[in-house]
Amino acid sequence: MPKDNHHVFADGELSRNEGTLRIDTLDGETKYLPVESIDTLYLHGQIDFNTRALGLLNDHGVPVHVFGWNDYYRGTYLPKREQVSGNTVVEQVRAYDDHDRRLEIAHDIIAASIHNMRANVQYYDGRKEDFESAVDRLENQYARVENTTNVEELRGVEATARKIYYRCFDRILRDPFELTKREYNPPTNEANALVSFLNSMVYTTCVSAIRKTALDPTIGYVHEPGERRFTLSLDIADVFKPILADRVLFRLVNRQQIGIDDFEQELDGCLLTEDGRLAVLEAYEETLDRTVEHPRLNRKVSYKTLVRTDVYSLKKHVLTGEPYRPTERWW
């Protein structure tokens, strides 16, 4: 049975109460969370927790994503792996270290990412404005992917496509929201704040999905491995940002489910208020639970399952050479 993500916004203490998680908030409330019903735990408030609570989460394989001041993503506590496979990690590294194998995987990831950007722009072409030129330019970038001969050049193609894509946002979004240009650390306006927050949610969704496999999240194929980030999560997130983050953003703004009052200016940056974050998370979780008929699996799957399906497809590819099929929106 699918489990739900759980978000904790209150400040307080997270502890273990026998086989259950207990949250004592600074407002004097006590809540109990059945740990076996949680897929992933998100801590948005200032929460103290101890090793007994982490031990319980570890026993049930629950990742914990921690957000700091004004919901900046700070890090992740990953439970002990459910699946351990030295052979998988060795093959993952071999695929990274082999120019042709790495480039083939990177081609697939960036092609899917550009396809999904283009699908979003096509959806709004004619509905709001004429986006034919942007669709054509994204199509050109998609066609360039196959001819790139190294990963650095491929990242340049992706960056060009993303600039074309982001320039469409101002015409897709209802006034007074505008992106102008992508800026973060900190986000400079309301649209950038939404993009940053939703992108961090997609990233954590991918971290949780990768953890359910024996793949190492630090070894990516498009992004270079670093010391402070899960580069494979960044790779997979690029495929799903247009599907999970951007469509939620467009829906919330254009249906006026979120407004300028849901943001506040802090230290020259623009951030969501707590009410704003709640509205965004509700829409994001609802999107993860949406289902679509999968043509290869011949059954309905949720968007959350699509992320896991992509990760399993990549694992199978590095182990067996079977084609890797990142999600390209077909519905």
Given for the second form:
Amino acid sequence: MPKDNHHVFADGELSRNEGTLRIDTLDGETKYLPVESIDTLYLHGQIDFNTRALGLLNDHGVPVHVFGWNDYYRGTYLPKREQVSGNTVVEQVRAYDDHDRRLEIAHDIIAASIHNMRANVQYYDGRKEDFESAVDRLENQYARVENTTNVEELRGVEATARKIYYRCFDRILRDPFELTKREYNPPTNEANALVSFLNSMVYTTCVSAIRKTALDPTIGYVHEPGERRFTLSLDIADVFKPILADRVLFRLVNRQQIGIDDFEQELDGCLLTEDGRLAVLEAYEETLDRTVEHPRLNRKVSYKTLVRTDVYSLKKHVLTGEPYRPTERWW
Amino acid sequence: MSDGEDVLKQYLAAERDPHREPRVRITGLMVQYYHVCKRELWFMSRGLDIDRETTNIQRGTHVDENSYDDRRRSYQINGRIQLDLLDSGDVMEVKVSSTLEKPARMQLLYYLWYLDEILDIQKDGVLAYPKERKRETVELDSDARTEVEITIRGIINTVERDTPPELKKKPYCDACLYQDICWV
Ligand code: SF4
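For comparison with the form predicted alone, kindly provide the form predicted together with its partner chain.
Shown next: the complete complex, the earlier chain at its head.
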């Protein structure tokens, strides 16, 4: 059975009690969490923790993603892997270092990313608005991917596609939500705040999935290593943002599961309230558990599993040269 | 001398010499995998790991030890083979089901061949399926010997390939540990 993600909202202290995690909240409650049942731990409040608690999480291979209040995603504590494979990392770096191989992987990632953006716009075409021209223009960007000859140019194609795509959001989203312009650091309005929060959730989902393979999360193919974050997670997240983040955003807003009063304007931007965050996380986790019949695996798989099989597919590609098939929405 | 014979000769020479290591250490599991799926053998020989949580079915390599009341002892030989010896002196291999009969039989024959060729011990084998209350005797006759030798050459050729053997759907895929890496 796949394990669940666990989200802690309270402020307080995380410690170790024998083989169990213990959380003492500031308002005097104590909770125990069996560490074996956790896939990934998310800390959303102000939590103090010590090395003994981290040691336990490390022993069980549980990554911890820390979300602060003002700057949503703070960072990740990544436990060390039980199995490391020198061979895998060597091949991963080789593929990065070889211009043609790197470009091929980057092509696959960006093509899938644009395909998934297009699938979302197509879904709303005719249903809400006329998106024919946006679909066409995304189609053009998709076609351009094949002909790019270096990664920088490719990033340009992806940026153009994303601009076309985000411009559709205002018409997809029920009033008064609007994106107008994608802004972060900090997000200035509600839609931007939602996109930022959901995107960082997708990113952390990818970090956790990569942790389960022997791939090195810092070596990506589209993004340059040396950025502050795990570049391979940024790469894989590009594929899944339209599937995991944007669909959740549309649903939450259009079904009015989230409203303007779930946000507060702070000095440094627009932020989700705690209730707002809970609603978003619930919808996000529910989406991770959705299943689709996989065309090549003989069974239904959850979206969460798709992230993992994507990483497997990449790993197989770097090790064997067989095609990498990042998830392109087929359902 | 053909290439195939060469590979086998080298393997035998290295195994017989206590100071040498063959290029490929052939285990009983590898013999099984070779007859189930060469691609699985390649993945396994490369130490390709996958997250065990996601696999739906795990292979039943170990049947309940109590399902048999024969008295037997386990031996582990040169880190390659792990076999059970019955009081009668026969080598016994226990399997969950007889659906993968050939791989199980080849594994047992490999043990018998190894004992004979490398350690100069001659034994017969018993293949047992406790769940099905079935057992059969396995002998290393000259046909079986040839089959084992073809298998050994095949294994060495497979694991020394740079890329895995081509993907083909097998009935076994749905129960395979590598399913998720193979088909994605
Ligand atoms: S999934 Fe099928 S093809 Fe792949 S290794 Fe397993 S048995 Fe072989």
